[in-house]
Amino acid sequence: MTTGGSTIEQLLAAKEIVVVCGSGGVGKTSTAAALATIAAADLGGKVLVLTVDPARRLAAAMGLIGLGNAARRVSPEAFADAGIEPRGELWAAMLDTKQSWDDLIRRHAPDAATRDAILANPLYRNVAGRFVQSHDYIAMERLFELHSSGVYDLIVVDTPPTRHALDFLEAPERMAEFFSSRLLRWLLAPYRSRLVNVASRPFYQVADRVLGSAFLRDIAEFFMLFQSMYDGFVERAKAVERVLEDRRTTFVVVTTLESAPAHEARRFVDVLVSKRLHLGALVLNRVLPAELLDQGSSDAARQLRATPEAVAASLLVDHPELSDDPKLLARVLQELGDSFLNFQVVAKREAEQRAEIGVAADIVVSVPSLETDIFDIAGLARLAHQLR
């Protein structure tokens, strides 16, 4: 069920980047893949879903074994098996942090000597992809690269769980700050000059004994080489920020209405609003059906609860096969009425939460629990149907 003035399809048609965010376990990855499926199937063009979350459910759902940095097309046969004839193409990729860093170095090192020195540096070979914000930063670099290439009409990004998604947004700025920080300058100072500050000499003497001078030289060389790319980091960080702030980019927040995920969703919505980023849609997964709020259904449940014997007697007139024991049937009907009214209380609470979280979103979509897990394109198509 969709509320708001627009639809998911209209949102996808108007955007070039859709960033899907949410807590772990709320259906974020499946939602990202389903949104890309909608776009490829109905809107045409070339659509890419890029997962930053290391979970491998996306690849499994699309029938792509060994998904990695290089984008791969979801086969037309996979769509045909689901009874879908797509107007466009659906592609998928999963961020490979180490490979993406290597590619970044090769593209943006100031010269061949610096490029080769960084790639050969022992510290880089061992920890590339693990240091300060590296996964989040390179994800933003990869998104910027793919968008700038103009190859895809729409890119849907499946981010890490919400708390890390905040790092994802802030990674370019933090990376630039790190490479210009006083701490890094202090660490590198002894290797830029033979003069070692009296205050820092004891630290380096101990560090040399514990870690080995070769290790410290590797660290110094590693960061000194990276500092040669500082201007590029800052320039691209600003470019990424401009892309995220552009109206061609939108964010979709996915959550359930359980306490912890809903709290994180509200927090993330507040962050998007404070950063003036466009919140295109809020997807509420596994919500109770709207029929629970229907007044007629509520009245029927109360009648079952209040007069189960009379309802049972009436049913048995036309359907004697239902039970040989009218009292047993009456108890069952009373339990059904009680259960409905109990679920109705939860449904009303969900409705209040939905209104509270979705106040800043253009579109709010409520998706009921699906009867089966999503493991193929047909499953994604079922979820896509609920998202429309």
Ligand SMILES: Nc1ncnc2c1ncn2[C@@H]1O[C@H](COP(=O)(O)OP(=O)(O)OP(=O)(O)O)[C@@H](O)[C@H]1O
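Having seen the form predicted alone, could you give me the form predicted together with the ligand?
FYI, this one's just the chain on its own, none of its partners or other molecules.
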């Protein structure tokens, strides 16, 4: 159910890239896939969802197991099974960090010798998966690649679970910074010139003793090789940044109304605003129903909790079929009251979070907890229904 100016469908129709972000476990992957499902089903065209680490069953349902980086069309039969006749095509691809890095090296290496030296460097193999939030960078890099291929009408991007939801936004910038850093040059200087200058000598003495000089040399070699790709990388990182800023790109922030994710989502919204990026919609996932806040029901629950015996006695006058044990009935009534008031506590907390966070976007969608996890196209369709 949406509130505010326009709808999710209008948003999807107006944009070429939708970046779905939020803190860990809130439902980014599910939401990204559901948004792509909406676009493919209702709007038509070629829609790609680029997912990160989907739950295994969902990946299987989209035909994504063992595909590496390749995109694959979700079969029309899978849609038919879910009772949907899509107007367009839904494609899905996973993000394989290691393979994406290798591709990147292949693209930017100045020559075959450098390329092979990097790919074979034992440090590279360790490092490729982790350094400078490489996962984040790779996600943005792949997005750029896919978008500039021009194959898709809409790309919906899922984002990796980072400690801070906004890390990936700064990844291109960090990558550029990393390669232009004076620190890097300073670190490599002695290995280039063989002349350890006076200022850095103590560092090398310590580092040598602590880490062993062979290791230091390995690192230096590795970064020196990387340096040869400097221009290509920086150029690319800037291009990736421009795509994020483009007005054809929009961001959808997903959060639950638990305090930690909501806090993170608020910070994220602030950063989007300060970077002048487009906040398209806010998805409040797995929220409790607003009915829990109803005053009359709340009074009823309180009465059930306070005087269950009296209520049971008066109820049994006309409805003796309920139970032949008044105490048992009273216990049930009391538990009903307790349970309502318990969940009301949580619902109130959620309402406060929502009041604080809900003002941020034009489109705010609340999605209830569905009865089952989302692991197939039918599940995506149910989620999509809630998002529309």
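The shown structure was predicted, so the numbers you read here are calculated from the model rather than taken from an experiment. Rigid core here is just the name for the largest C-alpha set that superposes within 1.5 Å across the two forms. Numbering follows the first chain given and starts at 1.
Core-superposed comparison between the two forms: the CA of residue 326 exceeds or equals a 2 Å shift. Here residue 87 does not count as shifted, since its C-alpha moves by less than 2 Å between the two forms after the core is aligned. After superposing the rigid core, the Cα of residue 114 is displaced by 2 Å or more between the two forms.
Fit the two forms on the rigid core and the C-alpha of residue 350 turns out 3.5 Å off between the two forms.
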